[in-house]
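So this first bit is one chain, no partners, the form predicted alone, shown in structure tokens.
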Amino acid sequence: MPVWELLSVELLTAFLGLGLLVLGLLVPKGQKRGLGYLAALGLVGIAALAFALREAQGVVWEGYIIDPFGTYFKLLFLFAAILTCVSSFEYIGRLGNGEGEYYALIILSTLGMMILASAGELITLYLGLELMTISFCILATYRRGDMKSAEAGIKYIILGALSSAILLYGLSLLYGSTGSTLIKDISLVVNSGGVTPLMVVGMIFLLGGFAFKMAAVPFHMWAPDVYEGAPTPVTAFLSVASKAAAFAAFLRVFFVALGDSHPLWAEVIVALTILSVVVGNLVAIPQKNIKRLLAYSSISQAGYLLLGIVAFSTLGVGAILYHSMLYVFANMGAFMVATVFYNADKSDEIQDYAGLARRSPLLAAVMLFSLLSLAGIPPLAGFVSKFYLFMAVIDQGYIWLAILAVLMSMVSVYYYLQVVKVMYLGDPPPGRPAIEVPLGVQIALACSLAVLFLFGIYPTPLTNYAFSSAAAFFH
């Protein structure tokens, strides 16, 4: 397969992304609706060829990888894209301001994530993870002339830029104790000469780094204030995406250039996965902003996938692939539901969604589902990607992780309900309007749903593709 076919989906998203920035300049200030439009079109079609080409393999340039596994995370990250886009369209057009950077920046972060997932070099994953995470600090303060956005902004921008030098510090080590930057080639001198001094402080480093991107505990702190501050669209995009692309990058180097060192970083593992889900579940309950709510449950779900990594199998990379895109829908579905009241309320806090069921029926039981998925309720999907991740666990011989995690699952039930409490049971405000919906966000909405209970209740296409993605991953 020729190099340009191999690299069109990223060549392509490249285009879309410049494309839009220059007409962003070039369309009158009243006529940039479109572009929004534009933008999600455009993700469709990539989102079709990535499809197309989900079995392609190649290596270009020795150190970019194109595998089964890479092109699963591109297609999430389309997903994600598409719905934070629609998601987007009223809510960016009310700002009056930047349409066609905004939707540019979307498109490039998801560029940067898809190197991200590709990278079989050192320092292409770290550019990826660069382009990924200043397009994020320019998306978390669009909200200009707002104190929460601006400090949403600096706190992403200055922890950003610590955790990355963290982790490039850590890349430079193992590049040090290696002689090269290239994955594979890191693998046969791990593999051949054992595990340096010089390369345990190297994953140290790493660790510390990619878990910062994941938000897991207790590198989580700058989550909730960004989340609460920034555009709730670019909230649910950074909360989905960014994490998937930090797991991908995470199990490129310590599954494939450190797997032989995994005795190392085992434990360290556990600790974070255990941190997180208790510390992600438990904070959650007495939030009363439903962003630093959703902050939160999104540190513990950083925990059940890190549940994966401690399996360090394929089936946990399975598990970890399933619950990843199914996390996608169950979150952009909530995050949706809290864009459009926004838009009508101009309000985040859970007390103001009194009576939301009767305000918005369609908005409520988006919500609703949305959430019994993220904390695992049968029949939707979050249950059957909690099973796999469970069981992954299990089968290594940690059923007391397992059991703990379980019952995280049900303090996560609590919190949700309380919203779902709110929503059914609450009043609405007296001479508050039913909520309008938009066509585009309807749409994206049903799309979640669907997504939610089609493979709750047949997973078998989607649990057949992620897992055949992970053993392709470990061939």
Given for the second form:
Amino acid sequence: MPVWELLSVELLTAFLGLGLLVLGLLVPKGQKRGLGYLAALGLVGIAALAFALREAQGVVWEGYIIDPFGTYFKLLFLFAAILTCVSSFEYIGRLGNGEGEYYALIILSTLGMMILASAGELITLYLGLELMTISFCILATYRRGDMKSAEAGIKYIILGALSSAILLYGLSLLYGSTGSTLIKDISLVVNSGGVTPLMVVGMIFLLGGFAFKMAAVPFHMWAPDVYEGAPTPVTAFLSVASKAAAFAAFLRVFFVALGDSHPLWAEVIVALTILSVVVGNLVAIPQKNIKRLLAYSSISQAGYLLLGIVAFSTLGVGAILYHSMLYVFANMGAFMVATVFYNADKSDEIQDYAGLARRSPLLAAVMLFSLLSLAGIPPLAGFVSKFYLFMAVIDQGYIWLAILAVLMSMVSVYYYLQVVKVMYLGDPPPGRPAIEVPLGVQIALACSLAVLFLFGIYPTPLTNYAFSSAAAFFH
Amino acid sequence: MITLNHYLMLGGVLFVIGLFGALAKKNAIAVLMGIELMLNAVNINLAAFNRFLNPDKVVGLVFAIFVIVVAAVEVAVGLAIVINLYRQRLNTSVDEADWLKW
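Mind giving me the form predicted in complex with the partner chain, seeing as the form predicted alone was just shown?
What follows is the whole complex; the chain from before opens it.
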């Protein structure tokens, strides 16, 4: 296959992002809403192309790997970006400035994630990571004049830059101890037993850097603050897509390049998993703000995804792929409801959601089923994906870890249902009108709800796709 | 005779100084300066590895150039965000950015 065809998804994404940047300057004020529609439509087209090319396989200039595994993640990022754009129309339109740049940044950060998921070389990986992180820093600060947004921005840029400096130090040591930046060459050196103390130090730094991007405890401190302060659609995108991108890059570096040194880093991953699952779920209980609650829930989801890495098997990787795809729809559903509610009531506090079921049955229902899917209640898709993750670790003999994760899932049901209780049993504040949901958001909400039910009741097509991608990843 | 170890030690010391600066300083601009020091420590590592292990290829040097470019981008965005914070709070202290907690 020619190079341009292998790279077509990335090239089109870059064109779309840069094109929107230029168009944003040309379109007169008052008509900028069209930019959002253009971004969403363009992303839908690119997603269709990526789906058509899902079996494509090839290596571009040695360091850029196109394979079903990477394309699966690209589809995931594109779905998340489409839902983010759709839920942003109202929200960003009301800010009244910089709409073109907003959609351009969303698309450029998607491009960064795509590069991260396909990188077969350390320099490429670093550039993809920074493209993603820096775009997100700007997006987090997007509500100019809002104290919380400014604070979220400064926290993200400082902690993000710090963590990428640490990751970079790890990359430099990895390069120094193997003499190459290509992942396949590094794996050859590690294969022939060349694990040096220098490389182990590099691995520790790398783990720290990746755990930060995944928001795994104890590298999670930035997440709740940034999630609360950033604009809600950005928070949604940050919580699903940047986490998945970090997992994609982690899998490539640690399973392919450092796969033979697995015993050295396995225990650290187990510790990260336990901490994320326990701390994420327990600290979520007292939260009063819906975005903070979902932030802690996303920390615990990082813990569940880490179970697949603990398993270190095809089943584990397949379960990560499956769970992260469904996590996109469940979490985006919940955040889209939060965005619409904020547009109507200017509040993110859970107590203000009282009586939402009577003001807008659709919003309350989507929130209910998204949260139940995150908690892993059948027949929703979250149940199936968690089941595979737990199966993967039990297969490797970590029964106690699976039991702990199940127990913590039960804790999560408690705090998710507290939100549901407020929505369904609380009385709406007097004089509050019904909430009108824009048509585009209605469609997006219906789609994510349909995905959650469809793959909960009939998961076979998606599991087949996820597990065949995982199998291709190991060859 | 200056060996690879000397360069790595210089890089390590610079990295730790930068990390200390980033963690201990109160002013957001000083924190960004600390992070720059950490990135420069990485550059020293990369250039030294390239020179001593694999002088025929320039992979390490190319890596270092990319790191320099990205560091410039990071500082540009970082300073813009600091100015945005300053406009609202009239200071750039990271200790006082404490609206969001728990």
